[in-house]
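To begin, one chain is listed below as structure tokens, in the form predicted alone.
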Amino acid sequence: MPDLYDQLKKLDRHTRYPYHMPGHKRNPQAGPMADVMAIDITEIDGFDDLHDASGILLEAEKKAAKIYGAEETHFLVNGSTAGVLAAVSTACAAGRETAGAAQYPLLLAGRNSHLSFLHAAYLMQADVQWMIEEELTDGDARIPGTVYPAEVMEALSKASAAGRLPAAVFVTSPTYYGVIGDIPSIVEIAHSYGVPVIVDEAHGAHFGLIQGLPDSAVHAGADLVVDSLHKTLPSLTQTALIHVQGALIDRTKLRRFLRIYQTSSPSYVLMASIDSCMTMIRERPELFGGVLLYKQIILEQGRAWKHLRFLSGQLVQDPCKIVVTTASCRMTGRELYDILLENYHIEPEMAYGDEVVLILTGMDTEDGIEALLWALTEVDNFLEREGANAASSPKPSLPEMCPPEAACGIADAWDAPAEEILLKDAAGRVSAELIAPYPPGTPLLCPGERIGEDAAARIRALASAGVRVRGIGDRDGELTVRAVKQDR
């Protein structure tokens, strides 16, 4: 079966004139994006239907499943977000069916879950039991960790004793920082209770593709795995895959939720990008060897620095993630981010606290790697000349924050009457909004959780450091939050 892109390129307006959508009619005079429009079609004869695939799209999905070793794979054109929504909804629908319609489904999840997980829990009116990850340390640096199998075992044991097993265990691996969870052990534990495992592997679409890369959650036996192709592979933004295997997932329900959460007019440009990416993976595996080599070179050259430092490969196990820390000097992660962008025209993925996250892929170049190392070496030399620890004022730090207390359910709080209040007056109130720094998009406060002084202090510190925090507002220069009305 030829690639979807090749078939789209063969379309000719003169042999098949389009009296159908889309409105640009593949006309080369349709504006500055006419070249892209030339392969932008709807579900015409011979090009299948993503939501009822039986031809070229089904074959493309089978090709992707074979590459990843999955029993079944579906294209996602609404990003990994759609995959998470569909995966969680499928598990919750089955959980409600088992527990009875009167009982909300229960989800067991790591606190570092992406906000799309919270959106799914809200839509399915699920209760969430959080597993809190411990911070990992590397010298003075600290980054969020991942869920350990022992935490999953303890939570499932308690849930079983209480007679209410979760509809699914939801785990994020790798994390935004490149930390990898012990998925094989977590799967073994969850399956011993008959509970499916959903893995948000959005940042690990490259996992398991060649020897030397970390293994994938698919190979570990996870029931549903979401891979975001565009994050680390050569594919357009918004492209992703969802893999399903085993007997714990109702595949008919999964397909139903994929139809619900994805557009009924999926982009053939995006689907062609997914298929072309799969072909490249199959035909050019050496691309990933370049990632492994580049990371090795970067970590080795960083050992000569005196103030900046790369976090170790033992901690940041994902070869596509590089984390630079400024923990031992006066500079913050955001300051380093800004210097790299403004002075050296290098744009990192994220700055948070003392850490700067950078993403490597098989599409990086030697010139790009050399430019990064030169820039970071220059910054380190500057810190040495200026006295890295000499500062006129103390370096700002992110206040510690305890796990918030849940006062009510997510859906109950999100749908309750709410009011906007000043953050300085919010202590003790119940959050009516999901508050999350973005990136990485993991929650500081969920709807239904009580706002503590520590949470308010962390929100203020993040906003002051230039981190985008979703779910907060501004009133005449003062931060605001939405809280459930007191009479609730």
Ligand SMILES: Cc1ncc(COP(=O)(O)O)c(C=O)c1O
Contents of the next structure:
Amino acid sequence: MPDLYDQLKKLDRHTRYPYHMPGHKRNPQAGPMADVMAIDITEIDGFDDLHDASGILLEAEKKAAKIYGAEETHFLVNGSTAGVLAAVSTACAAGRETAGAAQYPLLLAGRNSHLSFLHAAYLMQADVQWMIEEELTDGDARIPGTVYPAEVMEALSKASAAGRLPAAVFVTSPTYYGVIGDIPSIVEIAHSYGVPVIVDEAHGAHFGLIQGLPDSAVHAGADLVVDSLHKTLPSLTQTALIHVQGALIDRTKLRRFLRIYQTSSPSYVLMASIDSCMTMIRERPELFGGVLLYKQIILEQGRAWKHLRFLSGQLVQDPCKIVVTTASCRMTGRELYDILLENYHIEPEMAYGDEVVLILTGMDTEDGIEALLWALTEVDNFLEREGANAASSPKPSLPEMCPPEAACGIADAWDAPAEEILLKDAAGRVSAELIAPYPPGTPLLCPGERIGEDAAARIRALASAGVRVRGIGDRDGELTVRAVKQDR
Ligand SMILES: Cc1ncc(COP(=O)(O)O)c(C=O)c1O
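Could you give the coordinates for the form predicted together with this ligand, as opposed to the form predicted alone above?
The next block holds the full complex; its first chain is the one shown before.
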């Protein structure tokens, strides 16, 4: 079977003149992006329908499933976001089928779940029971951890005793910081209760592809696994996959939700990119192994620094992530990020607190790696010359957060009459918004949760450190939040 891209390249306006959408008509005069438009179609004759695949797309999806070792794989053109929405909705709909339509589904999830999980819970009117991940430390540095099997075990045994099992366990692995969860054990525990496991593997599309890379959640037996190809593999932005296996997931429902959440005009440019990426993995797997060597070289070189430090590979197990910490020097992560960007033209993925996250892939080049190491070494030398260290100049750290206190359900709060109030007056009120620093896009406060002094302090600290926080506002220079109206 030829690649989708080969099929698209054969399109010729002279033999097949388009009296159909898209409006650019594959006309070479259609503007500066006409080259891309030449292969930009949706479901025309001879091609296939993503929402009812039976021809070349079905074949391409089967090819992807084989590469990942999944029973069934679907292409996603709306990113992992669509995959998470569809996975959670499928599990919730099945939960309602068994528990009765009147009962809200329950989800058991790691608190560091991506916004798309929250959005799905809202759409399905689900209650969420959170498992709060422990912070992991490496010297002075702190990063969010992942969910441990023991927490899943405890939560499920309590849920079972209370007669309300969750519709699914939702776990993120690897995390934004490259921490990997014990998915095989979590799957074993959840399955012993008959509960499916959804793994948000958006950052781990490379897992399991070649020897030496961490194993994938598909191999660990997770029921639904979502992979963002565009994050760590050579594939266009928005491209992702969802894999399904086992008998706990209703595949008809999954297809229904994929139709609901994905565009009805899927782009063949994106789908061809997925297919080409699969061909590369199959035919040139060595390209993806480069990352292992790069990471080793990078960590090795960092050992000579006196102020900056890479977090250890034991914590950041994902070979595609490197985390630099400024915890023991006067600089903040954001300052390091800005220096790398402005002075060295290196753009990291994220800065949060004292940590800067960088994504490494098999498509990096030796020049790129050298430039990064040179830049970081220069910054470290600069810090040494300045004689700046933590002891002489303390810097503000992010205030600790207490466990969230839910006053009402997510959907109840998000749909309730709300008002914008000043953050300084918000203590004790119920949040009517999802408040999340982005990236990483994990909740600081969910709709329905009480706004404590701890959350207000953290929001203030993040905003003043230059972190983008979604869900807050600004009134004449004062931070605002949306709270559920009190007199309802
Ligand atoms: C953990 C996690 N899951 C899901 C997503 C959504 O992925 P996408 O951008 O492919 O829609 C993200 C985005 O960054 C993420 O970090």
